[in-house]
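There is one chain below, alone, in structure tokens, taken in the form predicted alone.
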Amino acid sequence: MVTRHVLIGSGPASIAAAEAIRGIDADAEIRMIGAERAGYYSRPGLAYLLAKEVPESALFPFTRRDFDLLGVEQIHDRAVLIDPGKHAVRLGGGEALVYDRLLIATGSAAIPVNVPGAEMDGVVKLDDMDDARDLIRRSRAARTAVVVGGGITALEIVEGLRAHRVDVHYFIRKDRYWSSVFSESESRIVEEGLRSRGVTVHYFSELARILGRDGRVESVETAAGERIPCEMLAVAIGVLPRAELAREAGLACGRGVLVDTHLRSSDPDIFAAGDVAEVSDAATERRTIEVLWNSAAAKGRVAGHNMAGGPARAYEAGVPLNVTRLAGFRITVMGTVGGGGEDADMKGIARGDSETWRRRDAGTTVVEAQQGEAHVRLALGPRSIEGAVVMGDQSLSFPLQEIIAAHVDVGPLADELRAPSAHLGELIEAFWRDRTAHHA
């Protein structure tokens, strides 16, 4: 009997899942619903895209032929209703699509902005394909725009406009940017960053108002009275899971859908993975949202390999990790690496984020120094060290990913990182260079 599944969503989730029910069932049938009129692309490019660094092109790892030779049907359209009675999921075309298994990736949604003039043409956001081609665009035409928000996504449409030569205005509500992931020296260094690539940069600045003529937007005002003329306002203020079909379907959920350690949700022929996944940590038993692209393939893995029938997998989170560029500047995040709270700029959690990011836990020390050509921050616990931020060069990452990501005994090395005016990447590089040398 051929078994049936239905995937929500287009993205990488749901195409691990599709990949990992194909390598266990040859002969199962993979339904593949996806709103999205661009399909499966790659969410990260979009900043390449609209900086004029990568063409669109760029952005399709799949083809058509890719799609048939995994033996999965594409239905574009929009579910509107799980009915887990039924075993059937209802599309806005009318069309009741039958399941044995289904698997709920339906992403997550950018925050509207709350502030009188909101509606009105030119309030603009990042958060899919369209919104890219909206931004370049309107980019064209564009003399000047303002940028709200926090996190990556924000510094994405900052430097993308300017890469279109449009003036912008970026707004933070407090005294530095990301203040929840990253330290003072590190907001500064971003911050210089910004404004060498000619951003108008403004701290203390909260958005009160848009102002517009016949629906459009013309300029915007602070809660501190101050009017900035411009044509775009640009809102990045963070993201929430689409779990609203979860929700009317009676399953439980938190902020996400609520799955236990093998992707399950409360109803057992229903799964979840992607950024609508509030996944328990084994260890911290914390319930944790991800808005990272490998996050949500390897959830959709697991999802999959269990729905398929294999043999039970449980659902491991690694060291969360991005790798990605902020005012010109590499920058690799990872582990356990910010001094908590909330970040005045965001009401979500931003894309290519973690929230483990913000953890630390009870008796980490943090050492930070510049390095040669790049910055680098660790949180090191007794013997080991639970997060790194490592900014300009990167030599260092790839040494400190392995290192956090397999809860290396640094032993003595984390007394020695913690000495003052110690050398850190000359430390961590001998350690590497002997652990290495030992495992060969």
Contents of the next structure:
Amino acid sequence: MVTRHVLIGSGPASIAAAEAIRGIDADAEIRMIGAERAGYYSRPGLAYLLAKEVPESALFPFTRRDFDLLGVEQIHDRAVLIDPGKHAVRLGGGEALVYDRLLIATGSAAIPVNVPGAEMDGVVKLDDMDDARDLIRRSRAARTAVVVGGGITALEIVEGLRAHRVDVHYFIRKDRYWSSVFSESESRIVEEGLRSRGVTVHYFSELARILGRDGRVESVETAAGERIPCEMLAVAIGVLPRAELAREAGLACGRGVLVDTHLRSSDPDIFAAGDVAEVSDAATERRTIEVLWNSAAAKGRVAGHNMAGGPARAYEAGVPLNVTRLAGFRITVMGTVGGGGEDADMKGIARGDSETWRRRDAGTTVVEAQQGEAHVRLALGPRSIEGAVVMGDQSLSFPLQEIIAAHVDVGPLADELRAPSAHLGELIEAFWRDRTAHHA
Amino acid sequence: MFSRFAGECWGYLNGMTLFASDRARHTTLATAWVMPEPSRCVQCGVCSFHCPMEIDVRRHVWRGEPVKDARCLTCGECVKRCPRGLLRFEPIPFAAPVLPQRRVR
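Could I see the form predicted in complex with the partner chain next, after the form predicted alone?
Following is the full complex, with the preceding chain placed first.
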């Protein structure tokens, strides 16, 4: 009998799951429900589309032929109801799809701003392709925009607007940018980079209300009463997993769909992967959400494998890593780096964000230094490197990625790195050269 | 894997040009290929978009394999353009087959 797989969502988790299923079961029926007309595209690539670095057409990794070769039927519709009893998913168009195994990979959605005037025309976000197109269209006409929020998305919008020559005012609620992940000097590097790109950075600025005429944004007012005329207000205060379908279907949910390390939900035939999956690790009792492209694909692969009945495989969260470009700086964040601050600019989690980064284990010490073209910060355990932030030149980020991911016992290196005025770059490079020479 | 060779090639990227000399470029052409660090890729397609030979570099990255395409000029466009810096030149292991691959369209 042919196994019927239904995948809700058309992002990297679904794609990776489809590939994994097909790798195991050549005959399986795979149907992918995607609410977005654009289908599968690089969501992080929208930043480069906004910045005018690539055309929209470059953002699509898969062609129709690829889907055909993979034997995936794409269905452009919205899933409106999951009926676990009948093993069926109802679509917006009324049709019902029957499944043997179901994957929920519905991603996450921007949290709307909750101030008077939020419903006005000109209040924008950057969730998906339609939002990016809307931002570009509006940028052509707008002179001034205000951006509120934090994390990567807020600055992607800021830079996209600057690429379209829009004057940008960026509001930071407290004294610095992304304080839950970045150290103070890292925040300052980014803020300085923003200013050098012509952005006006406002500190201790909280959006109080949006003012306009005929339903269109004309200005915003801060809690302190300052008024800034603008045609656009962009909001990036975080995202929430899209777990409504699962919740209504009676599946166990926390912030997202609760899954075990096999990515199986409370219903044995329903799996979840990507941003919407809240992975509960029985060993550590930690529940973690990650809104990262590569984590989504990794979860999709595991979920697909288990859906197709491969030998049970567990998702190993590994070390979350993201490389991003903020205010012109390439930045890699990996492992537990905890910036120490409470980020008032964001609610919950943001795109390109991992909750793990905010943690820092007791017993770790932090060293930080500017080394040539790179600014490096390390969270050091007694004999390990637990996390790192590398800004600027990324050469060091590659060995660091491997050292952190493999939990390499670095022995005396940790103490050498802690020594005052230690040259972090040279020490790490020397350590890595020796190690790769011995393992060659 | 990070190697000293990759470190040196990477070093060139920090200068004004990708290759310090024609000799470096020819050496790279003969002995190296473009190797991805797939965990850093978000499939934005900047690499494929800029490839003068229309090689779908992004597809190689998704598969976690080097750009083992006979048409690759090792011009370094993709290496230079990748916004996340995940492409590097790595030495080709001895006797590795370099097969031409058709772009799937």
